[in-house]
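In C-alpha cells, one chain follows: the form predicted alone.
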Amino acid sequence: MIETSNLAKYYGDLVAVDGVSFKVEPGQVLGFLGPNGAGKSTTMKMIAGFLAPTSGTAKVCGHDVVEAPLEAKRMLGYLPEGAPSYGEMTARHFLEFVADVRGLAGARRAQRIEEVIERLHLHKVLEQSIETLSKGFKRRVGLAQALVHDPAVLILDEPTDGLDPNQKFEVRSLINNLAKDKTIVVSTHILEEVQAVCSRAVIIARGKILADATPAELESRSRYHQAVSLTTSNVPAARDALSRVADVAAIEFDAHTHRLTAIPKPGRQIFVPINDALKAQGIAFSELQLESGRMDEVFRTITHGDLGEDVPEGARA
C-alpha cells in the first residue's frame, strides 16, 4: 500500500531525510516515531506528494508519487501537522470544497460528506467558521477532509499533538476503528501514541531509520522487560528480600512513587520467586506488577546522541 525506497530530501547541506526505505501492508497502522526534527514530517510530505524527493522513490498503492501524482493522491488521505485549513470557511463549506476538489459529485458526494460528518461527530459545529473551533474540533474537521473520498491509505502527521487527554482518546479511538479497512501511517513524537494505536513502529532520527518492529518487540529490548515492580510500606525489608532472589540483576527505587523495581538477569523470569520471597517473609505489598518493558528507555537507547532537548512526551525519566 505504501513503499519507499532510498527516499531522501536535502536542503542545501542539510540532510532532512537520508535514504529511508520501508513498506506498509494492508491493514497495518505504522507509527513513524522520532524526536522533533528527525525527518518525520518531511517523509510524510514526500509520500503525500507535497514535497518532491531529492532522490529515491515513494509509491502509494503502486503509483509513484512523482511519476503518477494524481493517481497516488486519489488513493491517499492526508492530515498535515496542525490540521491546516481555510479558517474563514465553515466546517460544512470546507468539507464541500474538499469533496469538489476530490472530484466527488451527485449522490456519492452528498453521501460521503454526510458519512464523515457522522463519523467525526461534527453536526453541532457545521455552520461555525473553522477559526472559531477548538483544537479538538479543528482536528476532527481535518480528519474528515482526509476521509471524505474514502481513501485506501491515510497519512496522519502528529494527529493528537496539542490535544487534551479526552481529545487524544477520541482521535485514537477513531484511528483504531479506521484501521479495520485502511492502511494508516501515524507520524508522532508521543510514545504512548505508538502503544495505543500502532501495530508496527519505525524509529527515525537524523533522517535515518534506526529501528522497525512491533511495539511489543521494541519493549522486549528494554532492560525492564520482565522486570517486577511493587509498592510497599516496608521498603528496606522488601529490598532485602528482592536482593536474595538469585536471578535479580539490579534493584531500583523511585522516591516519587515509592516503587521498587527488580530487573532480571537476561532471559530469566523472576515474578514467581519474588512473590514467594515476599510472602515467605510476611512483607505486605499493595501492588506487584510484571513489566513488558519501557518504550521510553528503548527510545533513548536507540536514538542515543540524537535526542538533545527533544525528548518525546512521556519519555522523561
Second form
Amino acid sequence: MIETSNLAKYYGDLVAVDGVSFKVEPGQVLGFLGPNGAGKSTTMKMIAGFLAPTSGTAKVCGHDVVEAPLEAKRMLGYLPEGAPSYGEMTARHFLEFVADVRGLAGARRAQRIEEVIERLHLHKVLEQSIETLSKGFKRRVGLAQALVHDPAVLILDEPTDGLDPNQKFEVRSLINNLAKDKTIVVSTHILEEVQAVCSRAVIIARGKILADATPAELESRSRYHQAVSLTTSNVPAARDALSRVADVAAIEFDAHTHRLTAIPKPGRQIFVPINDALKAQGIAFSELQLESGRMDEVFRTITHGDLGEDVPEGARA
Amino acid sequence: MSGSSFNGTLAVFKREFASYFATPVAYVFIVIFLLLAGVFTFYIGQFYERGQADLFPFFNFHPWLYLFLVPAVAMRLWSEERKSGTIELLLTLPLTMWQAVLGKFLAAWAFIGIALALTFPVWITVNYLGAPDNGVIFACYLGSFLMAGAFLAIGSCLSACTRNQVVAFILTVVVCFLFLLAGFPLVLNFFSAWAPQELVDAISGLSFLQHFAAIAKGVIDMRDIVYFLLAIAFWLYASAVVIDLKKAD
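Now show the form predicted together with the partner chain, given that the preceding structure was the form predicted alone.
So here's everything in the complex, that chain up top.
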C-alpha cells in the first residue's frame, strides 16, 4: 500500500510537486499521467526514498519514507526513469548484487534470481555486460532488478519508454500479471498504456493532481464519449444524413483517416438512429463504430484547461 | 554493526571492487603504479648508489605518486554514479548512506592496497641485498596505506561534488596537494601573515607528509595513525553530506 499526504517538493522558488495526496491499495495499478515536467518523477522519487519531501508525508506499507526509510525501501521495488544500471556489469552479476543488498541468501536468492530471469526472458543476455545490451533488454534488466525481492509495492517510472511494440506488450502483460496482489504505480505519457494496464489514472500537471479516476471514467468525460464514427465513399450524403439525426450535436471529418464522426448531445445515444438513417437512405458505409471516448482529448482538456488550441487544423470540419 | 548492515556494506564493496577489474582501469593503474614506484626508487632515489639496506628511496616518493594516482582512482567513485543515474538505484536500495559511502571507499582502498602489496619484490630485494630493519619497512607500508586512504577519502568527497570526472580529478589533486604540504612554508607563509599562531600550528599539524614521515621512521605513534583515521572519517562524513545535498541535481 502507498499513501501520500500533501506531499510537496520545492527547489528554491520552483514548485516541483505541490501537495499531492493519494492512496493506492494492493491489487490496484495506478497510472501517473502528465506532461513532461509535471512532477511525476519527483513524486515517485520521494516515495522511493531518493528525494526528501519538502513537506507532507509518504508511506509505503505503513512505513514513513523519512522516518523509517530502510523499512519502506525493503517493501519497494523501484525502476528509476531511464532504467539506470551499472554498464560494466553483466546482467547476472547486477541482479546478484541487488539480491545481496536486498538481503536475499541461499536457496531463496537463487530461486528469486532464476524467477526474474525467466519472467523477463533474460537467459540469452545474462553473461553480457549491460552496456552492450539493446534498450529493450536494458529496460528489462531494470525491471528484473525491481522485482528480484518480490516486493509488495512496485514503482515503475516509464517502464515501457523506448521499447518496441512487442516489448511494450510484454511489459504490460507482466504488469497485469503482477497486479493481482501488489500495489503498483506506473508513470507514463503514453495514453494507450493507461487503458492497457491501469485500474486507476491520476493526471498530474504543474505538481498538482488534476484528475483521479478510472480510465473508463476519464474517457466518459470526452466529448467523443458515445460518439459514432464511420467510413464512407459518399461523404457529403452521409454528412447530410447524420446532421438530420435528432441527437447529433456536431459532425467532424478527419481528412487524414477519412472518417466521419458524429458527436451526440450530452447523455444521448445516437448509434441506432444513425445506423437506421444511413440504411434508410441507402448510403454505403463501413466500420460503423461506437466510441468510448478519446483519452488524448481528455488529457489535453484537463492539462491545458481548454481544448482547441492543440487540435490540429483539419481535425474539425 | 548488525549482520544485515554489514551485508549491505559488503555487497557494495564487492560490486565496486569487481568493477575495477571489469575494465582495463585496474590493470593500467597497477602497471603504472609499479612502474613509477620502480623508476622513483631505482633511478631518482638511487637505491643502489646509496648502498644502504633500507627502503627510504622507495617510500620517500609515495606521497607524490599518490598525489596523482589516488585521485585517478577516486574520481569515478561518485561522479560516475551521478552521471549514469545509478546513484538513484543505489540510494533507493535498503542501504544507509553510510553503508554506501563506506562500501565504495573500502573497495577503492582495498584496490590501492593490492597495488601497494604488489611492490613486495622491492622488500624481497632489499632483504636479499642486505639486512634491513623489517619493522621499519612494515611501519612504512602501514603509513603509506593510511596516507593513501586519506587521499582517497578526500577524493570520495570531491567526486561527489561533480558529475564530471575530470573536474573531480583536478579538485582532488589540488586539495591533496594542500594537505600534503600543509606543514611547509609554501602553505604556512600564506597563513602566518594574518592568522594567529595557534591556527598556523594547527594547519601545520594537518600535514600528511609530516605524519607519514613520523610513521616512516619506524616509530608507530598512535597519534599519527589516529590522525589518518580521523582524516578518513572526516572526509567520508563530508562525502555523505555532499551526496545528500547534490544527489537531486
